[in-house]
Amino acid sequence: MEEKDQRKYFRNLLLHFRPSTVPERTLRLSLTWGLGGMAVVLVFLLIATGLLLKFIYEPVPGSAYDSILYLQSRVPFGQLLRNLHRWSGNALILLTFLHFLRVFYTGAFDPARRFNWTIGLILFAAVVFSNFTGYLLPWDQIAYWAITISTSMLDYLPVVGVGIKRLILGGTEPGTATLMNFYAIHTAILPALLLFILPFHFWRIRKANGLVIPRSPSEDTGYPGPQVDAMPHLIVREVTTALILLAVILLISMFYNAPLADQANPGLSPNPTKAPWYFMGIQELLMHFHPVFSLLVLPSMLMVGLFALPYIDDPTETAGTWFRSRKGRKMALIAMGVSIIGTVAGVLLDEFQFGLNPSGPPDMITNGLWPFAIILAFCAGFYLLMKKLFSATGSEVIQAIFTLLATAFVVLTVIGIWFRGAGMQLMWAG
């Protein structure tokens, strides 16, 4: 084989995971902000650091905590290694969530990408539960009671809740079986799932002709424009983004240590006892709604809505355009403002005992059905109002409703993390 042919063969082999040429317009950073690629970088960083941690960590309650102490104090760069793993895991959740928002707000789930939207939701769930299972492994007070409060939410689910909880914990409360279950899921099952689904996710993107490109006013066919070689135009940009991300994670890990409280004590719960930060929105919901609605009705409706979204909203004409249009951007900003004000006001009213059932245990009607009906009526009214005021399309109004609900959940999460103190009472963030 001639030298020229060898270089061409090697180049094609190296770029197999990327097309050899890409539309020049897709190189704009504002199309994706590199969020999907950064998430992949963090997945491999987590796998690499996790493999190294396996040489030290012992998944047994009597030894798990001591192995973390040994790692941090006796192993060269052990503290840095744990910091890299911990902060990469948290950053991965944030980046996948932002990637999810980017896909939604650019309408990148047209008919050619519907199934890939479903794959993306599965990947997002895998990332969250990978963090959740890893949260327990240090076996300190923070981890033990966070998992305890999270799994105790399952007790409120009718019929199946207690059984699911026992299956997850391997008993009635966190113990040896729980730690071994979480360790196996965190280090084997979920990484294998991610490594299996991620290539399929990227293959589906290539099958759909790459990134969604917004149509210009003069284009009726969405012609992508002139092509450029992936190397160096695309690959160099991706490598640069990856290196910047790794540098940021390294700097954070050098100056901020991953938290580690006292060894887990099942007989002494901290005050307050909080779920992991990515479940704090659900824990906050539990403080205002009946558990059946907080843990079953609302999450089920959200899941069905997300999986059905590409089939009820066809963004083909506006795919690739942020917020669908300038009008859509205004509607999204209004929805965000209304949601922030409404959510904060609702929490304050309920906190100061202006709720429907301020005393006694939660009631299915007064703390469940009535608030749920009010939320549905408010969303329906907001839908009709936006459609009338802006003469908006169905896609633009669906986007506004999504913004309304997503912002409310983010606000609840922020309140739960920073504004709940002893006894889960409201306080000013300190």
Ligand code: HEM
Second form
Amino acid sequence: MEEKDQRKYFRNLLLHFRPSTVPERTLRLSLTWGLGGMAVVLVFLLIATGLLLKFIYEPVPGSAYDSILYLQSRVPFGQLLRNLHRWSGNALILLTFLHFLRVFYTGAFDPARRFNWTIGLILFAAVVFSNFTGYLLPWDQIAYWAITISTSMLDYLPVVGVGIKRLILGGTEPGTATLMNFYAIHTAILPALLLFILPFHFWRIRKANGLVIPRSPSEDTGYPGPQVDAMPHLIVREVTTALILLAVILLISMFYNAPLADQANPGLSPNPTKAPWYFMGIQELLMHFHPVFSLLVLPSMLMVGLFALPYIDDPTETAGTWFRSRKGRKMALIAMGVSIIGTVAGVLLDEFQFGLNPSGPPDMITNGLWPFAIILAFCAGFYLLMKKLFSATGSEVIQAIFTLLATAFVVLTVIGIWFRGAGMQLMWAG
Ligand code: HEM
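Given the form predicted alone above, what does the protein look like in the form predicted together with the ligand?
What follows is the whole complex; the chain from before opens it.
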């Protein structure tokens, strides 16, 4: 084949996934930071390494742990394979979260991208549950007790909690049924779901005529600006980013081993018993709020808010511009500062002053309604203050409130991971 024909063939194949030309402005790294693309690379790396792990792993409590030991000590590159799978899984959660933040802060949920926002939220849930179901598989103390503590949070949920827990565990506590269920969900159902949904995600980007681009009048090139060939301009950037990411994951996997504690022992719980790190925000919340609020009311409100967001906020005018405007960025920064101080102060006050977290059973009024009302009033006050101080648009204020809540969640997660030691006391536990 002549070089020209070869190039044409290559282009036509790629055309199924990429337009042949793209606006030059969408190539700027600062528009997307390549986060979605990196997440895709990790999904494929996880599937590839996961398929290899399946040759060794045995999903039965009696042999799961031994099969991991065998993998690590006897199989050539077995430890590296496990490390790659573990660290890519963690990195995928992080990158998906960052991608979600970039989509939010560039207003890429305008009406043309509304549906893709919804698809993205489902992808996010699939990524988190893929990690969660994989967490149990090594069947060591960390895995066993992390799943026990995470699912035992459901006990607090009235009416449906115990039923949901039984459904997830296939019994009252993690056992053979749980491991087999998690294995099937982790290795078949969720990967299939991801592979099924991802093409829709990409198709919606093409339906929206590509990524968001700023319409700012200061851009002298007009909208959407000059086009360039996807090959080589876009593809070379994507391949370079993918290679750098793979190199970083490989390096991390060469130097840091995925944790493996002693074999699971249902009769001996470690102290402290912590949920997987991405659920530590919820575990921390549970230490301060009545379970009905921390497990039902707040997460449901958050879910509804996220799914409804594109219908209550139309960022079309500013789509593609980070933080909507300079003013929007300032407000988001203020919200972030207020949230860090407010959340840390709230945790400390609850822990040492008010004792809203007594050792006795949580009380619906003191641990639920009161703090909940205070938070709602705080958000409402913040909303009004921002609107008044900055004469901000609705979109900018929604962004500030989102920043307030997202930062609080990150701070709670950080406290849960690094500042809760034995007995879940506040201390440095890094
Ligand atoms: C497995 C998880 C995900 C993968 C692999 C993924 C992949 C991608 C890729 C490759 C892009 C192209 C641009 C870029 O790199 O940023 C993209 C765009 C997009 N994603 Fe995701 N995504 C995921 C999760 C999410 C989540 C959680 C959301 C939000 C809730 C989301 C919403 C969007 C939207 C709205 C776009 C279009 C952005 C634009 O037009 O600028 N995605 N995604």
